[in-house]
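As a starting point, one isolated chain is supplied in structure tokens, in the form predicted alone.
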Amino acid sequence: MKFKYSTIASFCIILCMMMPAFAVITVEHINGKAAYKDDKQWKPLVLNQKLEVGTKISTGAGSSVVLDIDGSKITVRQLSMVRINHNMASSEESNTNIGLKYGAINAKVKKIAAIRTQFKISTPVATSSVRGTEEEVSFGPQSGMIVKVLEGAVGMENANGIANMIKGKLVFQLKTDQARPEFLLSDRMGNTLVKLYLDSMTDKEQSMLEQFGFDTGANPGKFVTPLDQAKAKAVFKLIWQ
């Protein structure tokens, strides 16, 4: 009788151990107004409150969240609005999903060692999905997702299967009548570290070009000169920092 309770009991440790559980998310910090959803209406959000799958998290003008799951921080920036869409945990993996629907948030993912981590942000567009890294995310109807990667790297997938791998410099951002997004290197355009003029400009021609810049000649906003068409060999040595 004895070997059977044991036997019995042994299993349901087992059991136990393989099933899932339920990630702890906890309200780290509230600076000004916030509020939560768990069923049909809006409550002030408490701190240290434990949250569960499907809470939804809105921030006033000039506020901010903190959340805190099982070490990783997810600051919800103000006049946004996220949703917990998925948290489980075991002790062999952890996967969890934060829908942004709109507003920006940041990421600062924890990696655990010997734990297989899945951290998912999703938007109505794209979804990042992160491990051991820190990234800047926002959404709106105009802008679209913007994805800018503060430490590491992260995965970009849409909707339609497009994937791409950012990290350093790059920045993702795809808006909502896209199916392609942005040229990863787009916030760097014009960002130049020094000025390029074409070899057979006079130094006249620099000079007036320094001095007034774009806003010579007949069309504002452009600078015209025979010289548009001609052609220049540039080499570039490229350095990341």
Contents of the next structure:
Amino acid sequence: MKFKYSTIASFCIILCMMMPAFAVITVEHINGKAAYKDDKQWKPLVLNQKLEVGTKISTGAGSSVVLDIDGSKITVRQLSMVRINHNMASSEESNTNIGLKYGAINAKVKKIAAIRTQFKISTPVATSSVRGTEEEVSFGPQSGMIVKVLEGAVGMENANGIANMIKGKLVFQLKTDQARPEFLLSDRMGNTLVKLYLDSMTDKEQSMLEQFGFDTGANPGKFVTPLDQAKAKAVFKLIWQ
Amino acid sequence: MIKKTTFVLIALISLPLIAQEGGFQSVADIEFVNQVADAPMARVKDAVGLFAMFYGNRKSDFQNNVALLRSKGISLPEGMQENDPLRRGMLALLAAQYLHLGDSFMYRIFHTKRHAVTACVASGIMEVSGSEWDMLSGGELVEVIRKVAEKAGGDR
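So that was the form predicted alone. Now I'd like the form predicted together with the partner chain, please.
Time for the whole complex; same chain goes first.
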């Protein structure tokens, strides 16, 4: 009989060890109006509330919510809606996926050296993978998904499998109706440079030029900059008055 | 003595109810935003409701919200009905009035929908593509409203 009990007890312990533990998600700070939805109804969010996988969180105008996910902080900005898609933690790995339906979030992901950390933020167009990083992610139907990295690096992958590594001053922007993201430096270039292309260039050639610069042309012996090319078609009209 | 005790008791009982009422009001606003975000086509009443929400006094009645906006100096063009589809120009006009945008010289002079769109594009609220006649989805409306709120300094 004693043997039976000890066998059952050890079996239970082994079973518990094998089962993945769900990391705790706690509401750390609420500023303004915020609500959560775990079934069909929206209910007011309260401080120190524990949230489960599948819960949706939404914020009102001028409001924000800070969530603590095992030391990592997620700030849900105003007029945003997120869903906790997946959240699991074990002694070997931690795996979290936050879905951003619309709005903006800031993610400060804590790097735990001992375990493999996977922290993903998904939108309808792409997914960002963060590790030991701070990033600002926003999504809307007009501007698409925009990712700005404040610290570290972020891996991006869209539904077509196109991957990008974002760090420093690079900005990832993928619009809903496009297969590939905007030029990664477009945010920096927007105010300083004007992109000029020849009329004879195909879309593919233009995208190659955007990705790799002017040093991948067919004639490697001669560098042709977009500005050089533009010179050829520039027409000046002088109007005397 | 009994009167005073009764009064204190009523006050103690009603306080949590008042607080809860406030909670429900905030949930109602969030529910409204989510309903609008899911709508395939945004209506004029949705935009008016969202702008009224900025002032913390959104009503379910369209005319009350219009009156509230008018009292704050935001006017709707004449003949605008609550169930009319929301067009980019209309939303730009509301946003430009709410933010007192002066980024477009032409908007400053004419106050037309077309120039309001230009002013909104210049201030980063709207995307470059499209015209003032484009009909907007609920998701697009909420995105613009979020950018308006950020621009107004409400991003916390």
